[in-house]
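Encoded as structure tokens, the following chain is the form predicted on its own, with no partner shown.
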Amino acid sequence: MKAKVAINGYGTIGKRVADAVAAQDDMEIVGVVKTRPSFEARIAKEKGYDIYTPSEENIAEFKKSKIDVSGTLNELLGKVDIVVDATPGGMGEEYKKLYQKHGVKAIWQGGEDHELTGFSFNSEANYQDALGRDFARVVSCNTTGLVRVLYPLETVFGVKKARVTLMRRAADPNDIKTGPINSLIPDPIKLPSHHGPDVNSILHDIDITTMAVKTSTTLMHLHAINVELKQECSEADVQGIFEKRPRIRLVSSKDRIKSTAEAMEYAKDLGRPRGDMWENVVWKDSIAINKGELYFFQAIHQESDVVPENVDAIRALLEIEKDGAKSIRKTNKALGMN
């Protein structure tokens, strides 16, 4: 039998996952979870998702709009065997206990703290730990690009310390509240960042520091990492690592990948739907040691890269897959990530 799954918020985050979950075939979507009737609610009824609201008080505003309504996310919650809450941030403590109170699983995202399910999922780092647990996180999406690229130094080289800054970008492309900005901003100001004690919820013995400044810019976030290891290696052993490792895709200079704009135009090339980049994208011609420290860049699509972590964490925590590195590879061809 399929999995049972909810999305409970269908933004940014909520529809490209319940797209992911719907792609699988050991999973399906019972039903989204929308506050008010928008273009998006239209599209998933048109996808053949059946729309939910989180009380009655809702249902009216989607009958004007005539948009169908399956009914409420109470009602929702008797059908699933697990909920993929991509509600704003903040809002975790109240939908746990919705969750809890009718038995259901729950996936929160980045946005909400580690203390609200007391464990920080990434496919790689700690799949097995995932197994069979009532809550689960997905860390952040830049959490989630550090921990993929500092994972495979610590388990092969040893990381001694890592610092890295974070040009992050101001706001999605349909950010229309936060609108344009024409400055850098120190954000925040005190280091560090919560970036890197956010990978030490998942990688708790590295030593990491983060400064992240905020940029006039919507397209990718951009990480400048510096690592002190603790074997000697080359940048090829380093750019060998990284091409074996499932989610982290390697560009070059010299085929004019220069920016996150031309990052984002190779997603939109490779066919991807939404123009989504699910991997890191690091610059291969980046990887560099000098004076024993490895740097490098990396951009990570800030709307997108944490979508097939939340499909293999409904894989571990309802233990359809034990096995980390089957459920990574099914999701990733199920998503058509080559």
Ligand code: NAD
Second form
Amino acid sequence: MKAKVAINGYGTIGKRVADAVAAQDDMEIVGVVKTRPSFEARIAKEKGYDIYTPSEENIAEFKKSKIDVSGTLNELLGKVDIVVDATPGGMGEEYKKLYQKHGVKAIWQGGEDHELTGFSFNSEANYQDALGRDFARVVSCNTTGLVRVLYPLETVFGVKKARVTLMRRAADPNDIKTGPINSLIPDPIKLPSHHGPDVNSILHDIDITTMAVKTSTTLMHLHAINVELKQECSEADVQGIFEKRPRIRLVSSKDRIKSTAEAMEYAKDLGRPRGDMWENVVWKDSIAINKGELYFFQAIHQESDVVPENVDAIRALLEIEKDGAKSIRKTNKALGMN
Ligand code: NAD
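Next block, the form predicted together with the ligand, ref. the form predicted on its own:
Full assembly next; the chain just shown is listed first.
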């Protein structure tokens, strides 16, 4: 029997997770929760997703727009095993009570604090620890991107310390309220940034310090990463480790991928839905060992890298699959990530 999944918050992340869940053969979307009758609601209907609203009050607006609503979130929660909550960050506490009342498991996103669930998730680093839990938080796009490279480096060579500068996209491409900006904004100005401690919510013992700058772009984040490793290794060793990871895509400037713009074009040419790039894009020709320390650049597609992690988190919490590596392979295959 397929696992029954609800999506609460059908925006940038929620709509992508819905499609990724629908692509799996061991889970299905029972309904998605929309606040307003937008074009996204219409397309969700066309895709065959039943629409629910946060409360009765929202239904009238949908009726006016002639979009069928199947009920409220309360009713949806009575029909599912698990909810993926992709509502705007900060709403977690309120909804947690409701999910608990219905005895439904839940997965939140990086906009919530680690304390909401007491467990932060990354498919490769701690799938096993997620098995059977009621609640988990899939960490943010940036933290997911950092854990994906630091976890294998820690496992194989040991990480003495990591120092990272994150050049963050100012807003998502569909955002007409907050960007892009004609500026570079140290954000937060008080150093270090919260990204390091967030990595530590999964990789507890890694010495990591981060700084972040908001930049005038909507496409991707760019990370400049410097790692001091415990064991000596070569550039080829690091490349070899990254090549084997299931969600790292090595690219080269020699192939004319020299920027986040070209990395996004690459995703579109691969035929990815919405032009999404689920993997970390690591420039293999940036990988350098200098004075015994490792340096490299990676780009992170903020709208989509957490999507496969949400699918794996569903399998782990519901214990559909006990082996994380198998879940990752299954998710990747169903999405066509090759
Ligand atoms: P979004 O604004 O694109 O989508 C949120 C959706 O929730 C919208 O459709 C909104 O209408 C809906 N919503 C608002 N109030 C609601 C309510 N009371 N009940 C149900 N739905 C409601 O936001 P997003 O970018 O998808 O972010 C969602 C979460 O994912 C946040 O925690 C965010 O930090 C995290 N996240 C975002 C990104 C990113 O770059 N966009 C990356 C990784 C993680």
